[in-house]
Structure formats: structure tokens, C-alpha cells
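One chain comes next, on its own, written out as C-alpha cells in the form predicted on its own.
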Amino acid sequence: MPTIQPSGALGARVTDIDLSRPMSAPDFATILRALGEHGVLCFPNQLLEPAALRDFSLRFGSIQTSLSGKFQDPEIPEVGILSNIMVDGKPIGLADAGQDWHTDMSYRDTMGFVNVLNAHKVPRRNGQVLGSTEFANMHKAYDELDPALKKKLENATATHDFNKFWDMMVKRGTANRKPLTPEERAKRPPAVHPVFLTHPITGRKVLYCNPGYAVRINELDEAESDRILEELFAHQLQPRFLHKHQWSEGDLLIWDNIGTLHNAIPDYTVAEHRLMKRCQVMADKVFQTDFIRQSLAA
């Protein structure tokens, strides 16, 4: 049975399990409960082959593949490659993934559920680990939101647009991203979600409105929407809601995109190599009552 060691207000370390092997139903139930409770789970010493990474990720839902078809495992396309490493003058992975606060796939009708990231190379400088990932707890952000604002937004929805984050990264110019073509934009149309969601595992409310993709609170005029969004973004990123994960080779991190935000810290250079392998899992199962009931009953 996996051992769960909480690491504070957000996050836990999970040991006594080998993720390269199929999970039993009781082990999956333990992990799913821990994911809802802690938001971010670190499994140390789990350097998985691409097929095993895919199979572990598929227990949680369907996997979103790359929009461009680039930077994915040649044999297991569900596994994406995040890296600043160049081979023969060409990048082997996406170099600037996740480098600002966001929630994966909030821009889709079927939002993201979990992100699974396995560390193969971790950058270091003078013995100091670089390239940490930060997380923010959206259960606590909702719980501690001003009651008047909760009331005002209790039935509100927000529009999430993939192009907001993409344009920001294009302007940075860190990985030679180009503006999306009309065809690419058509594949990622904006989506609308409630500002406050009931989390499918915990049954508690979360603040589901992130700086990376949220562009408008639909029930407010534009000026008030902009003001309230800035207030929400400032609130959810207060230090008391944050957790930072410092990577080690072999770490496998899984986090809940419904209950957290995350941000990859780009504090390393092209000469300080980072290599991660990733699966992005959609929330096409977790909101199904039968899936949750059967998974947690084991």
C-alpha cells in the first residue's frame, strides 16, 4: 500500500509503490484520494519508460496530445517532451512550457484533470537545483476569498482562451514560438467554465479562474471584469497558498489541475539542461459519478 507523507498546506510525498507496474484498484483509490486532499503528489525514484508513463496516466483519463505534433515520443505520442536540449542544432523538446501561472487545459470544454511529469535531467548551478515548479492551492483560495466577492460571483462564468497564454510566450520569444495560424486557433476555441467549481473528488468548492487563460467574467461588463480578474489573480497567488517543488532526477509529479495552479520557474540557461517527459490528462472521467464511486470504493 502506498505511504502518503504530507508536505504542508499543499503537496505530499508518496513511497512504497512501483509506478512501472499496473496499479491495483486499492492503490489507485489511495492515490486518487491523496490527489484530491493534497493537490500535488511526488513519487521519488520513478524513472518510467514512455509506455509505462502513458499507462499510469491513462488510469486518470484520456491524454491530450500536442497541437503541433512536435516534441512527443516517436513511439508513444501521448508522451510529450519538455527540454531545452539541442541535438544537431535542433530542439528535442518544448523549452518554455508552463512558464507562468496557469491551469492546464482550462481553455477546453473538457478541462484538464492531471498533469504527470517525470524528471530525467534537472538543471543545477554550483550544486543548486534550478527549474523548480510552484503550485497554488485553489481549495484554500476559495475558502479564504472575501464573502462578498463569493456572493457576487457564485453563479458567474469565465471565458478561457488558449491564445492568451500562447501570445504571452510569443512576446517573450524564449522558444521561437510563432503566433497561432487561423487553423491552429480553430483547434483551440475559447471555453466557458464556472468561476467556482465543485471539486469531483473532495466535493468542496475551488476557485477555477487562472491568470494564464481566463480573459473575461461573462456576467460583468468589460471594465468590472478586468478589475475582478486582477483581484482574483492577486488573491490566489498569496504566499500562504503556495508550494514549491524542487526537482530531483527520477521524481514523478502528478498534480490536480482542478484544485491547483502551477508555474515553471525558468531560472536556468540553455547550457543547464532540463529534460522532462509529460502526459496531460483530461477531465473526461473524473466528473463521472460512477468513475469516482467505483475508484474510491476499492
Given for the second form:
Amino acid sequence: MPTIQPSGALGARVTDIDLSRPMSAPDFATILRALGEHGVLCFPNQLLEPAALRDFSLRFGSIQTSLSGKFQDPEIPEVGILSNIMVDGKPIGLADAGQDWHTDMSYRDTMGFVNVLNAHKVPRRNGQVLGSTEFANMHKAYDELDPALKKKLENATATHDFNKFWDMMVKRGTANRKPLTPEERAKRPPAVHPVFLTHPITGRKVLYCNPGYAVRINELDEAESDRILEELFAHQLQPRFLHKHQWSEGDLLIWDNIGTLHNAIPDYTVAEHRLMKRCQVMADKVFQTDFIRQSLAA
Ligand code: SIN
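Mind pulling up the form predicted in complex with succinic acid (SIN) next to the form predicted on its own we just looked at?
All chains and molecules follow, beginning with the one already shown.
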């Protein structure tokens, strides 16, 4: 039976389980429940082979492979490579993934659910760990939102656009990204989701609106939408909702994109190597009542 040790605003450490082996239904139930409750789970000392990383991830839903087809494991394309390492002058992975606050794939009709990241190389300087990932707790952000704003946005929806984050990275100019072409934009049309979602595991409301992709609250005029989005973004990133994960090699981290935001901190140089293997799981199963009922009942 896995042991769960919760940390502060969110996050828990999970031991007494070997993720390289098929997981029993009761262990999966424990992990799914803990994921809903704590948002981010760290399994230390679990450096998995790509096939095992894929198989573990598939328990939560389908895996989204990279649309560009780049930076994937050569044999297991469901496993993506995030890295600043160059071999023969060529990058082996995506070097600037997730480097600001966002929620994975909120710009898709079927949003992202679980992100699975396995740390192979962690940058350090003078003994200090770099390249941490920060998280924000959207259950708490909803609970502590001004009641008048909750009422006003009760049935509101927000549009989420992939191009917002991409454009911000182009303007930042750190990673040679070019503006998306009209064809590339057409492959990733914006999506609309309620501003407040009922979380499929906890049954509680979460604030589902993130600075990376949310561009408009559809029921408000543009000026009011801009003002309220800024208010929501400032609210959801207050220090009391945050948790920072400092990586160790072998950590396998999973987080719930429905109940959290995250931000990869780019505080390391090209000479300080970071290598992560990633599977991105969609929320295609987790909103199915049967999947949740059966999984949690085991
Ligand atoms: C991501 O947003 O998927 C990347 C997070 C990280 O590399 O820490």
C-alpha cells in the first residue's frame, strides 16, 4: 500500500510503491484520490524506462504526443524529451517548455489532466538545485475567491488560446521561437471552458482560468473581461496557494492540471544540464463517471 506524506499548500510525497511494475487497482485508487486531494505527487527514486513511463501514464487517460513530432523517445513516441542538452550541435529536447504560469492544454476541447515528469538530470550551481517547478492550488483559489466575484462568474466561460503563451515566448525571445503561421494556428483552435469547474475526483469547485492561455471571459465586454482576468490571475498566484518542487534525479512527479497551475523556473544556463522525460495525459477518461466510480471504489 503506498504511503502518502502531504506537504504544505499542496503536494505530497508517495513511497512504498514501484511504478515500474503494473499497478494494482487498490493502489491506483489511493494514488488517484491523493492526486485530487494534494494536486502534485512526488514519487522519489523511480527512474523508469520509457515503456514503463508510458504504461504508468496510460492508467490516467490517453497520452497526447507532440503535434510537431519532435523531441520524442525514438521507440516510444508517447514519451517526450524536455532538455537544454545539445548533442553534435543539435538540441535533444524541448528547452523552454512551460516557462511561465499555465495549465497544460486548457486550449484544447479535451483539456490536459495529468502531467508525468521523470527527472534524469537536474541542474545545480554551488550545491543549489536549479530548474524547480512551482505549482498553485486552484481548489484553495476558488474557496478563497471574493463571494461577489464567485457569484458574478458562476456560469461564465473563458476562451483559452494556445497562441497567447506562444506569443509571450516569442516576445521574450529566449528560445528562437517564431510567430505561428496561420496553418499552425489553425491546427490549434481556441477552446472554451467554464471559469469554475467541478473537479472530477474531489467533487469540489476549482478556478479553471490560467494566465498562460485564458484570453477572454466570454460573457463580459472586452474591457471588463481584461480587468477581471487580471484580478483572477493576481488572486490565484498569491504565495499562500503556492508550492515549489525542487527536483532530485529519479523523482517522478505527477500533477493534476485541473486543480493546479504550474511554472517551470528557467534559472539555469545552457551549461547546467536539465533532462526530463514527460507524458501528457488528457482528461478524456477522468470526466467519465464510470471511470471515476470504478477507479476510486477499488
Ligand atoms: C511543463 O510545463 O510541462 C514543464 C515543466 C517543467 O519542465 O518543470
